[in-house]
Structures are given as structure tokens and as C-alpha cells.
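Just the one chain here, laid out as C-alpha cells, in the form predicted on its own.
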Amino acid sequence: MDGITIALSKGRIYEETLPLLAAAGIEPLENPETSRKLIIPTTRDDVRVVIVRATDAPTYVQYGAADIGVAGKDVLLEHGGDGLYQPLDLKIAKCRMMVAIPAGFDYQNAVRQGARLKVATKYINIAREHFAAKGVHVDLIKLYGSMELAPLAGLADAIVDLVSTGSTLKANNLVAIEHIVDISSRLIVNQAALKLKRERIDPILDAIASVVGK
């Protein structure tokens, strides 16, 4: 397709991206939460939106199946943003990557004594780098579901996960103990598309940039 394809994931990123796209005159004609379509036309004939899993957005953009996408910094750090142009921090879907432990667990003492901690996370690479930089020995356990269950069930001593309000941690008697990195969503662009379709992509980027952070 000669037009512009934008890769978005459902949920918070999609909802918070809509006003930014509207600034560029782009409005999806269907709601992905109610439509079964995965390719959604927009108010502009030359622009379509593809609905992808959040972790797949960089892959679609990297390989040119989408020209533009939106991905959380967590996804870009974990899966790599190689070959992607990242011109804008959209300042949406903000949260923090944190280490959390059960209330009452003496994390500092365990670390000081060189204990080998069991840490559950879906962010294996981010967690590995964080603990390696601190010189802390960990066994990383990859999970895809609710991280909060892992310490409660005795699977792990700690978790590494995204924290927004902290209410889920609190409800499960967990405490965020270490900040790893602030997370927000980034605009990502396929580098070949940027060259080949620059006259169409640049105005979109400029329009989005003009409303980011306002």
C-alpha cells in the first residue's frame, strides 16, 4: 500500500494516541474495542491503522509492515528499538518500572548478604541489566500473567513490573522498593518509510509534535 500505515495497540495507548492523531486530521472510522477488524480505515483515505499487540508494534514498524507506530519505552527497552527512528516521547501512558517485594521482606538485608533472589517478571532483559548493574545475584522467572501472584504463591522473592498508581501492589500487600526507569510511549517510524514517504510522514510528525505535552 502506498499510503501510511500506523500500528497501535488496544487499550490505554490507543485511547491516549487518538487526540494526537486528530491533530494531524486522522481519526479511525471504527473502534477496535468493538470492531473485529484489525485494519481500520481513517478519515484520511491515505492513512490506515493496524491493531497489533503492544509488544509487536516495534516489529511491524521495523520490518515496514507499518510506517509509524506507538510503543511503550518498556517494550522498546525489552525487545530492542534497533532500526527504528524514535523522534518523539509522546508523554502518554506514563508509569514506572519498579522492583516490588512483599511487605515485611527484608530486601536490603538479603541483597547485602549476597542472597540469590528469585525475581518474577515479563521484562527479563530490563531486570537482568538492573540487577547486574547493582551486583545482585538473581534467578529470573519469566511470567506473562499477573506478577503480583508470584511472591504471594512463593514462586518469587520479588517482581519487576510496571507500576502506575500502585493500587494493585497495595491490594496484594506488596511494596515498590526500587525505581528502575520512567516509562512513557514513544512515536516510532520506519527509517526507509521516512525517506520514501517523507512528504507525507513529516506533516503527521509535525502535527503530533505540536500538541505533545500541551
Given for the second form:
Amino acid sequence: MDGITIALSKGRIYEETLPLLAAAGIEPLENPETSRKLIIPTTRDDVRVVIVRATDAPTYVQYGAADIGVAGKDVLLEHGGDGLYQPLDLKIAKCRMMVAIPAGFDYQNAVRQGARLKVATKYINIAREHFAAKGVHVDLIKLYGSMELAPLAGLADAIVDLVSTGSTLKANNLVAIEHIVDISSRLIVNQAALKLKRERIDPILDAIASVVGK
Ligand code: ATP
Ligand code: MG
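Switch from the form predicted on its own to the form predicted in complex with adenosine-5'-triphosphate (ATP) and give that structure.
First the chain shown before, then all remaining chains and molecules of the complex.
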């Protein structure tokens, strides 16, 4: 395709990216929250939006099925970032990657004693790297959602998860004890597209950069 394809996920990333795209004169002609369409034309006839699962955005851009996309730093760390150029921190969908435990669990003592911690998470790579850097031995258990349940149900001693307000942790009697990394969403661009479609992509990046954080 000669035009530009932008990969976005529904929900907070879509909502928070809309004003940034508007700065580049790009407004989707349908709302993906109510439409079932996965390919959405925009006010610019050389630009379309494709609706993907948040964790799939880097994959679409890596293989050039989309030229541009938006993905959380969490998703990018898990994906690895191959084939992606990450020119802009969009400062949207901000939260923190944390280690959390049941209130009352003596984490520091367990770690000091060299116990093998059972850690449940959707973010296996981030968790593996975090605990390896600390020299803590862990058994990682892959989950796809509702991480908060794992310690309560006896599946794990701790979880690695995204925290924003902390209210979900609190409601489940969990406490965040270690900050791993600050998370926000990044603009991602296919490396080949950036060269081949430079005249179209550069102005979009510039327009978005001029309104980030405003
Ligand atoms: P789903 O919720 O449909 O299972 P998902 O969790 O992958 O999918 P979102 O919840 O829309 O998708 O999250 C998209 C991105 O937003 C995440 O990758 C992360 O970077 C960020 N994010 C996740 N939770 C929060 C939060 N509570 N506050 C702010 N940003 C968040
Ligand atoms: Mg979610």
C-alpha cells in the first residue's frame, strides 16, 4: 500500500492517541468502540487505521503490515522491539510496572534466605530480567490476566503487574513493594517504511511531537 497504515488498540490507547493524530489532520471516520470494522478510513485518504490487540501492535509494525503504531513500553519490552524505530514517548497510558505481594508476606526475608519465589505474571521477560538483575531466584508462571488472583489462590508468592492507582491491589489485599519501570506508550515506526515513505511519515511524526504532553 502506498498510503500510511496506523495500528492502534481499542480502549485507553485509542482514546489518548486521537488528539495526537488530530494534530496531523488524521481523524478516523468511524469509532472502533461501536463499529465492528477493523480497518477504519480517516479524514486523510492516504491514511487508514487498523484495530489490533494491544500486544499485537509491535508485530504489525515489525512486519510492515502497519507503518506506524502505538504500543505500551510494557508491550515493547516483552516484544523486544526488533524492526521497530521508537522515535517518540507519547506520555499517554502512564502507569508503573511493579512487584506486588499479599499484605503481610515477608518478601525481604524470603529473598534474603534465597528462597525460590513463585512469581505469576503476563510479563515473563520483564520479570525474568528484573529478578535476574537482583540475583533473586524465581519460578515464573505465565498468566494472561487477573494476576491479582494468583497469590490469593495460592498459585504464586508474588506478581509482576501494571499499577496505576493501586485500587485493584488494595481491593485484593496486595501491596506493591518494588518498582520495576515507568510505563507509557510509544510511537513505533517500521524501519523500512521510515526510509521508503519518509515524505509522508516525517510530517506525521513532527505534528504529533509538537502536541505531545500538551
Ligand atoms: P485487555 O485489557 O483488553 O486485556 P490490554 O490490557 O493489553 O488488553 P489495555 O488495557 O488497553 O490493553 O492496555 C494497553 C496499554 O495501556 C498497556 O500495554 C499499558 O501500557 C497501558 N496500561 C495498562 N493498564 C493501565 C492502567 N491501569 N493505567 C494506565 N495505563 C495502563
Ligand atoms: Mg488491560
